[in-house]
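Just the one chain here, laid out as structure tokens, in the form predicted on its own.
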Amino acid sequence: MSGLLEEAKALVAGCDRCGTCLTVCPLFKVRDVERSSARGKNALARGLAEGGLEPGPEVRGAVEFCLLCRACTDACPNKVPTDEAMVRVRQHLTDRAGGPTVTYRLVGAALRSRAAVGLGALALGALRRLGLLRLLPSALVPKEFPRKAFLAAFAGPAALGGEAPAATPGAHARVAYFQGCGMKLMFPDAAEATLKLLGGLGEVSAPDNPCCGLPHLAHGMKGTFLELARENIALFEEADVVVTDCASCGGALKHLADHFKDDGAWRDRAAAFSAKVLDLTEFLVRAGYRSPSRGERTFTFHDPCHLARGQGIRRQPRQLLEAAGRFVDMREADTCCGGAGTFHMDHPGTAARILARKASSIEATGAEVVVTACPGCLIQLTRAAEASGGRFKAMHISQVI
């Protein structure tokens, strides 16, 4: 048996098959086949390590089709962690294939690259500018929804208060912003929004910081996550305080000490470096931001996995939007949407069922804006608000509040 089988085993190992994760996982609600489901994906795990399965194409794709968002560890009686038995399972699956698909090997490699990063950027923005956005599919660029079309929208007399009090940044002056690739790639208008919000808080820096790691990680190429965990840690010494407004970013982040524990040489600066990153929501709480008007638009919050239960935040987005305006929580709110990194593309049938399910929610609550921290989700849900015909907009929380 491999060590990471070994390592998968033990972890599934406080699965009694009771089943209650059937009724949280949002693969099996639209799926509803055993292996759709944790329960049985710890069997496959417990199979593939004890030699009961043969790791052929069949038993690589129901390992694959799993969103990682946890909702099954949330319920699950004895905490089974069966996202991290997956992620050593796809890790075991691919050394044994000789690496990662074609895909994801270009995908893992792009992402690596800040070069190829800020191309992209600038291609896209370029793009933006000329208004030909709409010219590629909105399953690889979704159109965004700016902070600028928002106060159009829905700016009157009760919105305009002008730029945010100061507030205190807590004891920690050097506060350095994590800007992932998403929201480099996609959202643009919600990064600067945030660097306007950590600007007017005090000094900020933006370091060129290269991707999180995390798509490397969940697609089995740790080795790569870790060579990028590195130079972050590295490229972020000097700072107090790390923010990012990617809450996948800021799960893979704040638990990058895990991965360092057996090496001696990074175990303490992972682990500095791991204390000190915040969702960009939990700083604004503990720094004492204000929202500058308190508008009468409607919001409701959609729970990023990565943000509710990778990092327990929970509370600080929605304190921020009942201070911006009316607040409304939609049913299931914390379910996932469908997006999980590459999972909307690489199953888009089952992912467009997911996300039918959470456009219901969120017209339920009759928001006009549904607002999430997470450029995965956010491309979800702006494609949600393009079906919706106007019923409501999609947006990242900095450009509401």
The other form holds:
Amino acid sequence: MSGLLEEAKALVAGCDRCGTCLTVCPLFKVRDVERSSARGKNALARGLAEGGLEPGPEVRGAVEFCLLCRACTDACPNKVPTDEAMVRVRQHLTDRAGGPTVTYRLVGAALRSRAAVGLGALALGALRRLGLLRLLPSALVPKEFPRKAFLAAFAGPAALGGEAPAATPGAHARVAYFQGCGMKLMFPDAAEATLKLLGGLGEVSAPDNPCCGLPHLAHGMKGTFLELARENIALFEEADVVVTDCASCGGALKHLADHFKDDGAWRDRAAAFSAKVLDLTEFLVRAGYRSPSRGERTFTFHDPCHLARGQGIRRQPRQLLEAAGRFVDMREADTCCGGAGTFHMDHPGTAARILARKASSIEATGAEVVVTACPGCLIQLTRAAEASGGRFKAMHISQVI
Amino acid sequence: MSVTTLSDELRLIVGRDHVLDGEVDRFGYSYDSSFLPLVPAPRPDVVVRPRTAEEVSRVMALAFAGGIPVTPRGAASGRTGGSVPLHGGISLALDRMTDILEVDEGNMMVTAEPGVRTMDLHDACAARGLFYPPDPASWKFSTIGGNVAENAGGMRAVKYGVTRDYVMGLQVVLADGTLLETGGKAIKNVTGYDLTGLFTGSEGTLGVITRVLLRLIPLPKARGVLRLLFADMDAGCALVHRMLKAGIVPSAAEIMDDVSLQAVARHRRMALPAGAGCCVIIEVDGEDAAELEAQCGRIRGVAEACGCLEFKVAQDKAESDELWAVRRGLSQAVAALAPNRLGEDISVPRDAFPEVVRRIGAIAKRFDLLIPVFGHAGDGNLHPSVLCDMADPAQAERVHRAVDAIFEAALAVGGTLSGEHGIGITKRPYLAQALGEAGVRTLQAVKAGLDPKGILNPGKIW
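Please give the other form, namely the form predicted in complex with its partner chain, since only the form predicted on its own has been shown so far.
Complete assembly follows, chain above in first position.
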């Protein structure tokens, strides 16, 4: 048995197959068969480890059919970390197959290269200006992302009838902004809004960081993930605080230390790095940020999985939104929107059905804007906003507070 | 019949999307929530998910013609292997049959399909002021069909009884596909044998339940929760015994021993007074606050006479929830103490509760294992949890012998093998010991009469 399967098996050892997870899994809600559920995936991990299942395309399909959203772990009486087990099983299957599938290899390579991400951002920016974004294959950029939609949805505070918030003096820490690939590629305006918020609180640097590596880790490219992690650790060594406006990056960076705990050369550096990572909302609340004025807009908040369950941050975004306008919580606010990294590209039909539930929760609040803190979620929510026919907009939190 | 043909025939009955025969799906329907090993997996050849009783009937007729084993399945949350397809064939998943068909307020009854989750059924009735009392700990995810098939119990059994006490009638598909209706809405009904009772708790070996008719009672208007701490299990058991003898019948009386209590205290960061070695959680219900207060006062009197160390009444809903959370958090707290946990389910006459707890203590000592005990003291149903590391072969051997000894102890004090989880696969070896040869032969005669080809859930009960 490979070490990875052994690890996966140990992670799911606490699963006593009761079925609690079946009631909370967003995938099980739209495809209610055993393999969708965490119980099914835990059993699959054990089946592989114990030799009861042969790895093949079907097994691979089943382990990739997971949002890694941790709703199951949250509800589980024994807190079984199914997502962590799945990451290991994916890595095992990838190693065994001699590498990831072509799609993941392409996406992985593109995100691996700072130049490629930069070029991609430039190219998307150009296409956006020309209104040509719809020409790209929808697998990489959602087709509902033409310039018009982009401008309508992400025009920033101006769209809310107010100016960008005025700066409030903050601490004198050396704050560095970690910009995720999603923010760079898809939401440059939101990233700019983040920088403005951070700049208003003091000096902020924005090193040209590479990808956080989460996509690589999730798809069996752990080697690349570790390389990227080392680059980032070194790049941000001078900073006191590393702030990110991407929930997934934040979650991944905060947990880097776990991956280096047996690496004598990097253990302490990784731990020091992870300890100084903060989500934007966490940082703003801690730094005493105050919205310049309270608007009349009604907001609701979609909790990104990697923020609510991944980092335990639920209160801060709500606090910020309550100060910026009227806030209404939605039903199942922390249920996955179906974005989940590349899940919405791999399983568009399933992702759309998960999103439809989310959209009806948003509409039930009557909120004009659904706010979130993760570019992956924002892509999905923008789709939902488009489909809602103008009933609500989707925006990143940095653009509305 | 080849597997491909079988799958094709089944697709004609239930539709293409509701027949699963890939490797991963067959594996996914090979287990339940029992402690049976996962590998080798007793895989079904095919999983079928019908939507109507008529579809179930056609599936059974097909299986009967081909002599194909059929294992009915709800949410697979059973603890004894009841829905494990031991002999392959068809896994008949009833989880798409999820309609509550009627809440008959006049007769105070509810009709539901088997795949309805028990808590959803409870909530739908409660919304109309009606109460479906059985609340197995699994009720968030277990299905009513599974509850009836296993005759599930729960925490409220001391006052309100178990699932069987509420089943008024069933629609059952027999082995050959025949649709049978039993019972009905008439409260008094002695026409012929009690077929409803026969199918309730039959563990899917006599027929497939496709509809249930359940009796309801008025929803109690007020509810209160108490936590009592004692020095040891004997004192806690004495309280339950004397309370019931005094005519005070709580809606639940849950007991836990020192290991369970310490585990849960650590898990929930709860402070306990020194010397507390047993905790009893009691729920009382009634018409109004005054009635609850009167009951609490009487319980307090009995508790003081039993040497109660601490008597706490929840003051509001939040406190009630917190006290219940202590009980509901038990399984996870206890499980966290060891790599493996074999949770057992035995049931004894109420007055034998302290004795069987003492015997289990002796068994733990004899086999050098940690066996915390908690359970439903009010009804004599207890759950000893053997904490162990099954990866250690020497220990695994001791664990199996300890489990045997626990069952022996239950039978020795006049108890039985299962209070609420059924026999399934895991308790088969002990059946004759519990029922006697004549008992087993009688059950088998019933089975042979209803399922002559032995295709319904083969390998279960005996």
